[in-house]
Amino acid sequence: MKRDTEIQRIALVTGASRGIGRAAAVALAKAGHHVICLARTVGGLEETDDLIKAAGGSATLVPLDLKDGTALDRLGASIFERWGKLDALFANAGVLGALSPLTHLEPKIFDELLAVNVTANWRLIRSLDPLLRASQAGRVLVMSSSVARKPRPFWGGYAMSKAAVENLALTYAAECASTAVRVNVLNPGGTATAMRAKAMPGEDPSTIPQPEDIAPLVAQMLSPEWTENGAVVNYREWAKS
């Protein structure tokens, strides 16, 4: 079976078509990883992979609906048959739902938020675990968020997502602690993202982070030389040391 062996390290993004995923997307390719970016959006995905090889990078561009579980379970086939292993995952994208008392979320937003937010990072780990193991140093990052812990009114939809989506990654971590994976957590805090936007329509962008500024964490916490497993790592936290 002929594989593409030239390149050193592949890692995938998904959410990769804006915000902290194309940001990350980018910052992985100037690490020295060929990026495989996954969203919804052709468009999207499109103006990363200019910016990727605008930095003189490489990406392959997987336009996919997260909600499709078949596509995902189809995913790591395709990796193990081009490359025959996975470096590096962030499993970034996710949806906010509705910012509504539990009681007035509709049922379709609650099954949305299960299905992007919880599903399909269980089908994405279930479908690339044996090409993370096939790696030497495989990494893995899920994107939580401080509601994940500390739930807030009118959050619960999105907040029990992420609680789900980061006891998920910490079992994961536990159940690769005798090999070579690492599975870490990441909590970026609020960040100037359409998702934040939406959330906080009145908040002006440019007195918060910016994807950019968190991207350097992912690639460090996505790097060989990361070597801490099962931690939730805060993205003001680090910024400070």
Ligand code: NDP
Contents of the next structure:
Amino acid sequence: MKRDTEIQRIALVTGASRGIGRAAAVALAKAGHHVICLARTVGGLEETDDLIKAAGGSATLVPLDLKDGTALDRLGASIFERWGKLDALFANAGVLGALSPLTHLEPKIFDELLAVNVTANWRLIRSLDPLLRASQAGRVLVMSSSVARKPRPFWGGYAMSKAAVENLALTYAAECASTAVRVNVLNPGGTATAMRAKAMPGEDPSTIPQPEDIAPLVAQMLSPEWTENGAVVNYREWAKS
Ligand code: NDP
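Cool, the form predicted alone is there; where's the form predicted together with the ligand?
What follows is the whole complex; the chain from before opens it.
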């Protein structure tokens, strides 16, 4: 079957309605990808679409809750029908939960951290793996955080979820080693977004990196030229180099 964009790279960005996901979606469009933008907030997705169009790119909007695993299975089938492959997956969407002692964390918050930050990414990988393998250079980038490896009081729920998703990503990287798929992890460091403002309400956002600062590294790590597999890249260290 001949599909409409065999020559173009197709990228899926989760959490594309704002923050780092939005900036990355625009950067990927500028780098020549057709970008499938996923999040729950339709208005936010539409604003991302406007930015992509203004940059001369194209997008498909997918308003979807990542907690809906069956919908993620259907998404894989839809991408297969339309494009037959997926070249880049930016597994970016995440929630912070609540910063509190582990013993005070509400079970529903703990469950959501696992559902969005971990289970959804496993369901995505499970659904999209055949499509990534169908690409000449499938690339996956999973968002982590410094607390995944450096436990900090009150960040336990979020940190646990990032440690889990980092391990998930690195295991998948090892499983893909003999294929053309490359799977890596990014720790962006503190970045001026809604999540950061929730975690650090007193901070002046102009004093830390902006989502647009992180986006070029995301586009680079999702390009065919990025051949490293199983790397955990720290934005601050990359920016210094
Ligand atoms: P934001 O809160 O600004 O954006 C989060 C994105 O995730 C939104 O687009 C949101 O869309 C989406 N999302 C959340 N829950 C769901 C869901 N159930 N279904 C679908 N989409 C969902 O966060 P950031 O841009 O700051 O964070 C991006 C990633 O970077 C996260 O994984 C975060 O943990 C990580 N990170 C961020 C740091 C920072 O300082 N900003 C530092 C270290 C890591 P919507 O609400 O529309 O569904």
